[in-house]
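Only one chain comes next, encoded as structure tokens, the form predicted alone.
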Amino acid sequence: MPHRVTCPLDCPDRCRLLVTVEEGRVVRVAGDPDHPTTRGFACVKTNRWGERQHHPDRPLYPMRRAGPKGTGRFERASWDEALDEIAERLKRVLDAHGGQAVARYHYAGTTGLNEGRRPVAFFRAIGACELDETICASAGGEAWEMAYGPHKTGTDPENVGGAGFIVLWGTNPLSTNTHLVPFLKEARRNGAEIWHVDPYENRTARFADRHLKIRPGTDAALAYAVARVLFEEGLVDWGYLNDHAEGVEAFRAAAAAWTPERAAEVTGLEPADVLELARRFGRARPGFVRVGYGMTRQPGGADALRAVILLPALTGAWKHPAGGALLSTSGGFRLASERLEGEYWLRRASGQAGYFRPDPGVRTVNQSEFASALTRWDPPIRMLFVFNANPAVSTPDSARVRAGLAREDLFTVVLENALSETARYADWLLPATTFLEHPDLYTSYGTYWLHWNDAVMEPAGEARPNTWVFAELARRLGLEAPELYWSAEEAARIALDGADHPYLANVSFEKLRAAGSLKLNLPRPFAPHAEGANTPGGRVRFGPPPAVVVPETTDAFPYLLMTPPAHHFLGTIYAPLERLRAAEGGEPEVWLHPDDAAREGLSSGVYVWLESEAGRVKRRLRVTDRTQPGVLVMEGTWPADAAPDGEPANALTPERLTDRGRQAVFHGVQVRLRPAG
């Protein structure tokens, strides 16, 4: 009999799965056919979870470093040895240097409330550095907050089948949001056209009725040109704007400067494409825009996203359940999580709303500047804990990150269920459980469903949950706060029982556990911004008008490099699986347009060096018109050992930040290339 569980990985779909376990091994993974969003299929990645669960390189016991950092040489130890030594080292660091010499690095290796978020309370209890979680979504989050307020509540994807015209803008749902696709197909059957705005041809571009191959980072220019046409041709909903928006005239004045011809010159599109996009969106009843975080990973990414997501407000599309925009649904889950994450241990700046930010006096590590935190801070970080993340590969200037991890005066503890690149630098590598081996509560950022998993397998070897590890360390440090020791069930009850929002009315832990998955109590019909926004004044904010920041190249670095997700990977979580590597071509490639290849005298299959201000990598070349002149594409966060030179793509990514959100510019890296010889 298969077990019903929820996938915990960093994906908007939050699939409900049927996992069959026989004699302690996962033998089958499938999508739950009875779940309204999963609809009986799992993605090509999660179908292979059994291979990931039982991978021969999975750490199964506590291990102490037994060789130089980075070599991955360890010797087995007991849990008592590991915890005693880590706690003793932590006490010495705290006594000698204070909590600000201790740092944490984590992200969404699991998105569970317990194993993903609750460990933060331990670090706040000891006064450790804060972590500014900018590696993925902070620029998009701040853009949404400026326009619609602090809680990201977009269109319910289950309503998208009723949209009259759909724009998939800066997103590739056929690879990264596959369970939206049935709703897109439903809309198409109902007569909707689907357009895709993206700088290169991916699976979604081939699925769409029309693909606009926009130059990277020019999205705001296109959005303004669309807005100008909407204003000029009487396609705006002045009733909605007058009742529910502010700053419209300033936005209109900014848009007036962007004729379709000017926008075409900047974006690389045809003026007729700009006009047709605006007219189709303005005349649709209603129009819907699915935006992704990809466009925010440009120098002006936050304002670019803000310009795009304001378009449905211009047309009044928010008044319809199928209209509006969707970046994230995460704002619908108003759980009482403050105590679980220990926020009360930090001082709060007065009047702050929205995303939690520590007081400026708290030493804070920006994930996007992690290389500098490890190599340039004075006084230095002396003890580091890493869980649910692989920063040696996923963070900018990754060669310098690894140099920081290699410091002999940095004591590093890594909690992992794979032998990742970061794990190889650990002084102690602690075996972590997977989502099948521990209970947890899951929200979502692509659906409005809440989930609970019970453990369905015994932990492999001596693997333990993250929360267990930090509770054991807390005991050894003599910490008394009860929330550090709550069980997963206790924490879930507190998060649900303490929630004071109508979306969670009558959602008790008992009901959730019995059902496994419950939809939030959304209003019916659900049109989240039909009556305005979550801003303090309740109005959609068009001001200050978004800036147009177009990424530039130089003579020294004449190409822009994008590193979007690969179809068969999710970060580096599935990178150990040879079948998925083979499906992606066996090794990382860089795509070059035929016009550039002819000028450079290069052909498919040769190896080239890519060089940026941060570093260089060696890659196999593919010449293809799926990209565009001047733009290189390198799909996927490949593990370092798959590359011919052992360098991940982020060795090229500098510590340059976006206009808002303090996020790395992953998709606008200036590079040059030359033959590898």
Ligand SMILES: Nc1nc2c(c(=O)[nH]1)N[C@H]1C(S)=C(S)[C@@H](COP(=O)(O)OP(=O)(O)OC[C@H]3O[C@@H](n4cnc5c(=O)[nH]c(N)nc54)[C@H](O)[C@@H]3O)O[C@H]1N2
Given for the second form:
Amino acid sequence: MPHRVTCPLDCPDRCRLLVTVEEGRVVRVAGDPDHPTTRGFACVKTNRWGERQHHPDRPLYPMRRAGPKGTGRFERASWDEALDEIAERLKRVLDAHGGQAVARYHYAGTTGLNEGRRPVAFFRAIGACELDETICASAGGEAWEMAYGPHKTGTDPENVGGAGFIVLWGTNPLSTNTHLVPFLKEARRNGAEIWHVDPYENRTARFADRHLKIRPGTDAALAYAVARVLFEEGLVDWGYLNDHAEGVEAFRAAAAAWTPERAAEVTGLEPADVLELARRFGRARPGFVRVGYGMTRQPGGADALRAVILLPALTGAWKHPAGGALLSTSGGFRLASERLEGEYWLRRASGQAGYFRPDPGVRTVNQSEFASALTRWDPPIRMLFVFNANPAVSTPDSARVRAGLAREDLFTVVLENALSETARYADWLLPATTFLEHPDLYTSYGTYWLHWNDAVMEPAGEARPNTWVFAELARRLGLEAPELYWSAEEAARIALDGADHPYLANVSFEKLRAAGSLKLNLPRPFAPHAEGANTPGGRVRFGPPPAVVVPETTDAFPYLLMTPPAHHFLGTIYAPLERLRAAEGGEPEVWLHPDDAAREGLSSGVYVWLESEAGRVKRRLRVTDRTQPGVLVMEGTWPADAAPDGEPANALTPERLTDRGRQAVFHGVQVRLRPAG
Ligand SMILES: Nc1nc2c(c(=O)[nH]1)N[C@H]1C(S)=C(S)[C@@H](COP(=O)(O)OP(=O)(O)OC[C@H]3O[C@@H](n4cnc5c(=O)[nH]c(N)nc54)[C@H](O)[C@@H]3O)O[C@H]1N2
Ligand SMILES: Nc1nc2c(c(=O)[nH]1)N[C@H]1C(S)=C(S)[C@@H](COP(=O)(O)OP(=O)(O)OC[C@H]3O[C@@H](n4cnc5c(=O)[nH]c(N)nc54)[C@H](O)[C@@H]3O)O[C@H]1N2
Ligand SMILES: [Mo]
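So the form predicted alone is up there; where is the form predicted together with the ligand?
After this comes the whole thing, all chains and molecules, with the earlier chain placed first.
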């Protein structure tokens, strides 16, 4: 009998899987045919989870560094040795330098409440640096909040089959959100056209009825031109705006400057396409926009996204359950998790016995400026814990990140279930369980389903959950706060049974455990912004009018580089699997448009150096009109060892931040190109 479990990886789909285990090995992974959003298929990546689970490089025992940092040479130790030594070191650092010398870096390697979020409480209890989680969704989050208030809730993807016209804007769901596709196809069967707005031709562009190959970072100009047409042609729902919006007049005035012709010049599109997009969206009953975080990874990305997500408010599309916009469903999950993440430690005036040192000037590490936190902070970070993340590859200015991780005066502890690049820099590498080996509670950012997994396998080797490690350290430090020691089940009970939001009414822990997966108790029909927003005044905010900030190139750096996700990878989680690397072409490539290739005298297959203000990488070139003139594309955050020069793509990404949200600008990097002999 296969086990029914939920995939907790960093993806909007949050699939329900059927996992067959025989003699301690995963022999088959499939999508649950009975789950309404998984619909019987798992993605090309997680189908291969068995290979990832049993990968020969997976760390199975606590390991102490036994070679220079970065080389990945370790010697096996016992858990007691590891925990005693780490706790001793931590005490010494806290005594000598205080909590502000200790930092955490973690993200969504697993999205569980226990393994993902609860370790934060430990760090707050010792007064460590805070972490500004900006690596992915903070620009989009701030944009959404400005327009619609806190607690992001968009259109339920399960309703999208009823949309009359769909725009997939700055997102590539055929690779990054594949379980949306059945609903898109349903809408298409019902007569909806699907358009895609994206700077390059990816799988979604081929799936769409029309691909608008927009210049990177120019979406606000397109959105304003669409808005102008909507106003001019009477396609605006004034009833909705009068009752449920504010700031519309200033937005209208800003939009008036954007004729389709002017927008076409900036975006590189045809004026007729701009006009047709506006008319189709304005006349659709209803229009729906799936927006992705992709377009926010630009210098003006937050305001670009904000301009786009205001369009369904202009047309009143929100009044229909199939209309509106979807960035994330995460705000629907109103768990009682403050205590679990130790938020109160930040507000406490005095510490408890143990190592809590309240510090009014708590320093915050911005994930997107991790390189500087490691190499420029004074006083420096002396002790670092990394879990659920691989920042040596995935954060900007990765060469500098690696230089920071190589510092002899930095003591690094990494909790991992793979031998990641970051793990290779650890002073202590602690073997972590996988989602099949630990229980956890999962929310989602692309569906309204809530999940519980029991562990279905014994941990491999001596692997342990993150929460176990931090509880053991807390014990050794003499910390007393009970939440540091709660079991996964106790924590889930508090998060669910202590919540009082109507979406969680009737969702008890017992019920969730029995069902495995439960849909939130959403109002029916669910049209989250049919009557305004979660803003203080209850109105959708059009102001201040979004700014149009277009990424620029210079004579020194004449190209814009984008590095969007690869179809067969998920961040760096699947990078260890040769088969998936092979499916991506075996090594990372850079794509160049034929017009540029002719001018540069370059052809497919040659190697080139790409250089930015941050660094340089060597890549194999492919000439293809899937990109556009002036724009280079490298798909996937490949592991460094797959590249001819051993440098990850983020060696090129500078520590530039977005207009709002302090987020990295991954898809708007200025670069130049030269042949590599
Ligand atoms: N297969 C696979 N799936 C994944 C991931 C993965 O690595 N691989 N990663 C997961 C994670 S962590 C996340 S956050 C999501 C991300 O998924 P998305 O929200 O879809 O965001 P991105 O993939 O960053 O970018 C999506 C698209 O935005 C386009 N884009 C870039 N700049 C612009 C612009 O200025 N304007 C417009 N209109 N488009 C632009 C890119 O070309 C890309 O095709 O996917 C998740 N799913
Ligand atoms: N150039 C460029 N860079 C990017 C992006 C881009 O589009 N372009 N995308 C950005 C985005 S959207 C994101 S979200 C980040 C993702 O970047 P990171 O947050 O660094 O995530 P991953 O690289 O996927 O690494 C997750 C790690 O968690 C580990 N892990 C998984 N499950 C568990 C567990 O249960 N316990 C423990 N201890 N570890 C576990 C995995 O083995 C893996 O090494 O990358 C960002 N970087
Ligand atoms: Mo992400």
